[in-house]
Amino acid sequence: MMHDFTLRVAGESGEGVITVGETVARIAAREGLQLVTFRTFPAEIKGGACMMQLRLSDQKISYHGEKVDCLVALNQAALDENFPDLKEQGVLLCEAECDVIEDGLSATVYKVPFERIAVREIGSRISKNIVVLGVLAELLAIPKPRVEEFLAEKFAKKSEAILDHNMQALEKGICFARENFSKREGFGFPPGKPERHLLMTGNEAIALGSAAAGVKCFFGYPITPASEIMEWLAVHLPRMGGKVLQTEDEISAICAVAGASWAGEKAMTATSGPGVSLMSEALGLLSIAEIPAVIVDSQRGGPSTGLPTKTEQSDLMLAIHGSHGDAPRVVIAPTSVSECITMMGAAFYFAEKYQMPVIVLVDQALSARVETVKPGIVEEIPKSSRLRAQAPAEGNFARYKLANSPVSPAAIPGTDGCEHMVTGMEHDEFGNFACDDETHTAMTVKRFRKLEEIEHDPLTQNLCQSIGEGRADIGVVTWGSSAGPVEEAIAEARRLGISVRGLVPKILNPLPHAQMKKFFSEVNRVIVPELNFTGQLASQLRATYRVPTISLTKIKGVPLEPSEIVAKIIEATDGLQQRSARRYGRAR
């Protein structure tokens, strides 16, 4: 039996909401628990609504939870916004001045003067979040030594007076809860396990995976929600012999990546949708010049500046088609923080082996998500290398030689006997400009044949997750961070007796055709849940496989919820039954 618990802390930016959530998360990881989080924060520099949700479990989980067991609301606005998500038998901790209509309410309500305790008893309003942490520690039976240990680490570089100040705030919160809360049997942390887990965000995992895959050069320009990738690498990559440079804009970043990669180094950048738009011309250069490159796109709400701190999956078409001319590239999408590590290895594998750009699609929710990761996961990263050229015995070096393989050996600049032209113009085998139709056709076919080979690459066969086996009435196909809620929705639909299974392609260009075709042949209706308005993956599936799809789209800046997907599955099931009934009636 799985034991899990979902906590949400909500308030205003600057009140320490994220600090409380991250502290509980790190303690839970040290206690051997699995966890997944979700957070929202405002686009404003100061103020605005902020929330962090944590789901803790004694077993592996893939979603941050829908309804919450415990809600901490630090002001009235946070209470009004988040109270509908509290479970019927849940617990509400709210600021003492908040108005709560308790008539007919099945949840337990504790009003706590967080701010008064911080200001009057500690003498500092900024200690409010530590008071909250103390209250939660007592309510959830979090071992006090664990909290003190974490605070000691957090404030290790501060003065002893600051540490003592926060320890007092923690004690005040614990004492208040001990004196005012009734005991709740079975309410609190799930029982942990002896092992400890690594804990990191999606962006940290992307950076770690890149470093483990051997990246030597990172060029980027800060942009929400991808900036932390560059920040992590700026600290750690130079220690590994690499280089990080903040460029003046995204165009400079992708051009620097092209130059470093052409010179023989593994190179990458990270940005969001607006940055990928600016990079589209250089993506064409990388394609025609057959230069490896990895580009991470942490998607946010759009278009234009749009919703810079909210999540969306609306860059799929941009990633696949965003360049003038026919410019092939690989597009992959991890579904979890753990996969952010291993899929960065896959990105460099495809980029280096097939000498082409690879775009890694994540989103704000996955970039900012904190999740437990098993130690040693970097050992699962595939090795990547580029086919190196040697000087020909006679004649000139043909950098883009037309042969059985579409991948030609690449020469490091300065290699004797391997001199050649590199240009964004169409070219012949030696890199010389050629604008005749025969050469252009041959070279375009060469570049696109790489996608055909990637489709049959052994690594590609592992980049498609099946949820369930055999025939089913309903099939659900999704991608990226939407995989977690889809997995839970399918489990719930099965408990309701519905015949349903799912498929999550983690490589989106080229699609894993063999697995996709097999899946479509074994289901009667296909639902495609995704976080965009136009149903971009659904459109891609209809165009590629001529299969009718039912789109489930959402653009509210937050992830899909399992209940939304279950409702769509039920609706599709009812439609199938009605269609069968009509056919049966006509047959009679």
Given for the second form:
Amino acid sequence: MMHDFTLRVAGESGEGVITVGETVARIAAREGLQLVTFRTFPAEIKGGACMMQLRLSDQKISYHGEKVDCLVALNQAALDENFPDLKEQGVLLCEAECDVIEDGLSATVYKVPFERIAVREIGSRISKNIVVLGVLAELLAIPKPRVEEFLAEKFAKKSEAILDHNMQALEKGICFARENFSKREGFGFPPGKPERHLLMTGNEAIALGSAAAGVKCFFGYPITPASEIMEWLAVHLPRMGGKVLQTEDEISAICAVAGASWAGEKAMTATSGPGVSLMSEALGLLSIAEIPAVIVDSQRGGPSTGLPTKTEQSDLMLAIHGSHGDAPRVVIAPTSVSECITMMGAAFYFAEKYQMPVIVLVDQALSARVETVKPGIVEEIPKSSRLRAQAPAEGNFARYKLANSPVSPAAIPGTDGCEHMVTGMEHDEFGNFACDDETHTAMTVKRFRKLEEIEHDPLTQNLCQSIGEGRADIGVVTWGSSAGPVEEAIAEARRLGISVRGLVPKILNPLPHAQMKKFFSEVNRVIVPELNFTGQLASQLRATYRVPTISLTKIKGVPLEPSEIVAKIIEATDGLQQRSARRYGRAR
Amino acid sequence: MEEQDKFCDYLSGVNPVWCPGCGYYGILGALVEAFVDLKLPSKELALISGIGCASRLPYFVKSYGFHGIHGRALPIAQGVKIANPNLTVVTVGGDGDGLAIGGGHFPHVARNNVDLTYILFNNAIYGMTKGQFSPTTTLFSSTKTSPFGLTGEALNPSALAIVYGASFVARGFSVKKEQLKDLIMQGIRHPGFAFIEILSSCSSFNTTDMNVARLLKAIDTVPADHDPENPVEALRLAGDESKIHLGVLRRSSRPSLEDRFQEIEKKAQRGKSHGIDSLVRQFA
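Form predicted on its own done; form predicted in complex with its partner chain now:
Now the full complex is given, and it begins with the chain already shown.
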């Protein structure tokens, strides 16, 4: 049977919530367990409520879990906020001073004086998080040597005394749990597996994937929730001979990407919605000038400054259409941390091969979540290269040659005999400005034909995930980080006996038409869950395939929960039953 | 004649679209002569521009040319130079492109000391959109969009460049072609960010601010004893309202962005280049 355990740690930012969560996560990864986490961020720089949730399993999981088996609440506010999500038979660990109404409660409640142990017995308030860790280690059967090993690494650069201090705090926590808690079999960590997993956030995965795909120049401007991508690359890219520059704004960043890419290097930027808005004009430039570029958009909530620390999937239309004129670009959306690595490879593959901008859509929840990744994953990254030109035997080099293939060989500056213009103006084959209707039509068609070729590219065929096969009453189509909860919801709905399957296009422009059309022909009703108000993917599907869709939208700043999707599936099933009842008459 | 042949070698064959009498023809001539004298191979020359009359220049010169978007020539040029430091990168553009819409990029490319030459054609008007005021148009001027007189003070491009920390700042005049060629050559040779402001008339839309006859009376060569290493003196000359000083106003020596990147790489690698495997291991 699948082992499935969900832990949530909640408190005030600065109380060590994240340290506890990350430590448990790291150990789980080293134990060979699968792990998906979720964390919230307060909008404040210091203080504010925060929580980290970890779901661990001995099998593949794609969602961070809905109800929790164990809740750690470090203060009253955290308790009140998070208690409703505790399972009925779950375990609550809370700070001793918290008020818990225990009447009629089926959950187990352990009040632990975390703070008092830290202050009185260790003599430092900041070691409270290690006391929490000790209590959890005992309660959840986390192998103690692993915890000690981790602390030794964490404090390796600190003094012996500090490490000693923390080891004591750990021991105090363990002792308290041993003396006061009753043992629960099978609660917490399952037995470990021999292989160790990597553990990283979505943003780290994007950065690692970019480095592995061969990015040489990164230009960016700090923005929540994408900054960590630039921060990671600033440390590590120079080690591989690459360059990172923080520019004065996003416009400068994308334009520097254009320049660097034209000069022959793989170049990228990473930003959030506000940055993409600023970059929109340059997206058109990259498109018309046919310059490869990779742009990561880690989406956050709302328009303008909106909800900077909350998650949303509301930039789909911006990604596909943002910029004036007809400006084709590729849009892809990974659904997990592992895919953040491999799909950065896909991004550079499409950008370099088809000489156009590629937008990678992730969101705050995926950027920030920590997930286990298999160690050999970087080997799955597709290789990418740009078709290079040779100098013409005579005459000028035609950078934008109209030929059978919409992709013209490119020459990078420095190549002998291929001097040419690239330009944001409409241009002829040689890059000279030309505003006549024939040229504009021919060149626009050339640029859009790339999307047709991409649709049939072998790599595209792997960028659409089917959940289940064959005919079904209900079809669920979703994208990006909503794929995890959809997968869980479909499994749950099937357990309820509903005929349902799912489709997750990971390339959203161009859409994988063959697979989409087949899917629509095989299902009766289409539900489209996504994290935005207007149903952006649903609109896109209606416009492209003329299929009626049922939108399930959410703008609460947090991911969809499987139960919300299951409810929608059930609702749609009722509708189907009523419709078939009308059509065939009611059973007598 | 060999020299003339070489001049022709740098022409792309696309004819300039500028108005008859435009000062930019003189600048184009001086620029190409500078390339000839510097013996710069076309293939190693990257000419980057934004939008405007001046920004059309790359089409006319045999080189690797990039005609980008309005105001963004410098960020594009910066990306080109960072990706391939072997290229000679020259950025051209007008006063509107560089100081209005693109005004936010200028200080940063200057302070980063990116090794490129930025030539700003200052005709104090928007020519391509036919006669609206620019950031360098004189106060109170009547233009199409300031029919009752301009409300904003004119910016002084050279003074700005000095304040922004440009390591080379010079001012030239489109009709003073020999001096202009010399300034451009000095700018291209300068290891770091070189800024050259070129005063030029607009024969169609601004014959007052940049009236050649008036300018010829107002100009003066930078005094022989001027020390361009002294930023305060440089700023005084650049801002002098009694005379328009032509020549090298500012020159200083400091590491370019490329020098900095080399230092960063050394620090990051500590003697050994890292492969992707070592980066993966930190997540174990």
